[in-house]
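A single chain, nothing else alongside it, follows as structure tokens in the form predicted alone.
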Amino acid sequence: MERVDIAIVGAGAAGLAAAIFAGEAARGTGCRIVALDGARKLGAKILVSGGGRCNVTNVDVRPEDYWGGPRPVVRNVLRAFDHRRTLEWMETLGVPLKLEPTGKYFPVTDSARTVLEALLRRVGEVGVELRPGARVKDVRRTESGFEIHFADAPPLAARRIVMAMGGLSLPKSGSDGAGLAMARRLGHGIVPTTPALVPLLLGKAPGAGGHFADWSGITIDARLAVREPNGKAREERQGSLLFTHFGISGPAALDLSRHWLRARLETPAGEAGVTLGHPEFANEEAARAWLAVQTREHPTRMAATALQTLWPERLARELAGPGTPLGQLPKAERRRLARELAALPLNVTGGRGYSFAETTAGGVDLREIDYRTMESRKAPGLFLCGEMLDVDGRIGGFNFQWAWASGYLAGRGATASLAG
């Protein structure tokens, strides 16, 4: 049986980072490292990220930008390899980055391929052998380490193994959850998964919020909230929102998606709802005050005309209802308008699924990992990184930053454990 010192399973962002840092740490030691991936063409997720531009990191990365595992653990992993080190690292790889007004960093070439090719080139430079098309079917523990079994090749023995097989998002790229099943067989607990950073589906319903299809193509700046049945906001996100023929997309919807999907998973009977509000109105009282000023200053102005100072015409007319001057609006209608300006109920029926999700919420329980090295507390010699872990960040380069940081610790940790 062929034997290696370190096998890295999965050659996406986190796996390539682990391979590079393991190879750098092992230089001159004779350590043999291979990186395995089931895809014949590597880096599919990297190439489609950021609209094909690859949002490498963000100017302000904090633990509060992530959900899932314990925040202190996330904080310690991010501290080990923060966004400043990512900028320096990318420079050494020959990928200078540019900062955009949104706080996102992209390669100056505006091409994700620049990032992928630099990572692959560096993997070769540090002496790590890349094996695309090597689909791993199972990982088993042995007295001397691990045995890796393939779909159509003889097994491989490895003293240490880094698992970077991703979650379930974008299954066409090879992320099908197989790594999570393997981690479970090796003794790990798996936090139930849902798609994250995924467009949301809306269904028709009575009221203005059920007429979303009429607004298809409209982009607005909005405040979205996941609300408990009693109306209390569980999570809120503000940003650009795009209405589509199926529902809503854009940064605000993508960021909110994991919170609604997790609420539905954790309390399926709770029927958590989603509301859309104008950014100027934090609550119904603020909207009511705005309407009072508009009515006092423009009593003959039609309600729809007044609302067009806030929302695009199609949305404003739907909310305003029948053509009535502001000064003649009944109290009940005024209350309805204020309520829907601050929190218009949307009939969210689901997400578009893993095929359209940018990442996965849930995964290997982060409490079962030593954050200093990313080594498993359940199976010594096993290291985990990237999307396999129960950590997911908001849109804007945060999930790539997690991949670089956790890959850095896992690669160096695996090499250091051999020396120890």
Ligand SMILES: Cc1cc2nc3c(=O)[nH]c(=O)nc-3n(C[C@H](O)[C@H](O)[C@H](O)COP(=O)(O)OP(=O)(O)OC[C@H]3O[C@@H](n4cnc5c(N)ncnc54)[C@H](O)[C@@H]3O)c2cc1C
Given for the second form:
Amino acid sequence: MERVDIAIVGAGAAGLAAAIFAGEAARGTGCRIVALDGARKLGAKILVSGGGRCNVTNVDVRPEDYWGGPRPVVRNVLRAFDHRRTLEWMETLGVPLKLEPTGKYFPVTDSARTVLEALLRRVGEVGVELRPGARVKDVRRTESGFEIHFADAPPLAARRIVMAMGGLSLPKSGSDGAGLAMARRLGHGIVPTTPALVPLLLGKAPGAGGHFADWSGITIDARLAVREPNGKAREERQGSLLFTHFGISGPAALDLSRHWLRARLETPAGEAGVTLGHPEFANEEAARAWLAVQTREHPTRMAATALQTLWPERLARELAGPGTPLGQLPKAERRRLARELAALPLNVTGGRGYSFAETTAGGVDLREIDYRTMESRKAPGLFLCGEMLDVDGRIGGFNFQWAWASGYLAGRGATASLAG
Ligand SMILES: Cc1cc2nc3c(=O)[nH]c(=O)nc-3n(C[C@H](O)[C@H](O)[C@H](O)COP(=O)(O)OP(=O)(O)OC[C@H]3O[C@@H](n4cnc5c(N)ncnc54)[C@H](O)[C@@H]3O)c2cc1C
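Coords for the form predicted in complex with the ligand, given the form predicted alone:
Zooming out: every chain and molecule, the one shown earlier first.
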């Protein structure tokens, strides 16, 4: 049987980072490292990322930008390889980055391909052998390490394994959850998964929020909230929101999606609600105060006209209802308007699924990983990194930062453990 020292399974962002840092750490030792990937063409997700520009990292990366496993673990991993290290690293790879006003870093070329090509080039330079088209079926423990089984090739023995097989987002890229099933067979607990950073589906419903289809194409700055059955906000996001023919998308909706999907997973079906509010109004009282001022200053102005100073016309008309001057609005109607300006219920019926998700929430339980090396506490000699783990970041380059940082630790950890 063919034997290698380290096999990296999965050559996406995390696997390529692990390959580079393992290769650099092993230089001159004669250590044989291979990076295997089921895809024939590598880096599908890197190429589509950031609208084809690859949002490599963010100027302000904090553990609070991530969800999933324990924050202290996330903090320690990010500390080991922070966004400044990413900037330096990319520079040495020949990919200078530029900072945009949103805090996101992109390659100055505005092309994700530059990032992918630089990573692949470096993998070759450090002597790691890349094997595309090598779909792994199973990884089994042996006395001297691991045995890797393929769909259509003889098995391979490896003393150490780095698993970087992604989660379930964009399954056509090759990341279809097979890695999580293998990690489970190797003894790991898997936190149930849901799509994350995914557009949300809305259903028709009585009331203004059910008429979303009429708003298709409208982009607004909004405050979205996932609410408990008692109305308490469980999580809030403010940002750009786009109405589409199926529901809502845009950064605010994508960021909120994992919270609604997790709430649905954790609480009985249908209990978590989503509301849409104007960013100026933190609560109903603030909206009521605004309406009172408008009524005092413009009593003959139609409610819909007044609302157009806040929302686009189509939305304002839907919310305002029948044409009534502000000064003649019945009390109950005034209260409804204030409530819906601050928190209009949206009938979220689901997410668009893994095929439209940018990442995965849930995955290999982070508590089972040694954060200093990313080595498994369940199967010594196994290292894990990237989206496979129970960590998901918000939109803005945070998920790649996690992939680079965890890949860095896993690659170096695997090499160091051989020397040890
Ligand atoms: C449309 C889109 C846009 C995005 N934009 C951004 C962005 O701009 N910024 C950002 O930070 N994040 C972005 N993300 C998220 C980011 O792409 C992921 O967080 C990151 O790619 C995860 O890297 P990974 O290496 O852990 O997993 P993956 O990229 O999924 O790589 C896993 C690799 O493992 C391989 N593999 C899986 N199973 C097997 C198997 N059985 N045998 C062999 N190989 C296998 C796959 O082929 C794949 O190459 C985006 C995601 C999507 C889908």
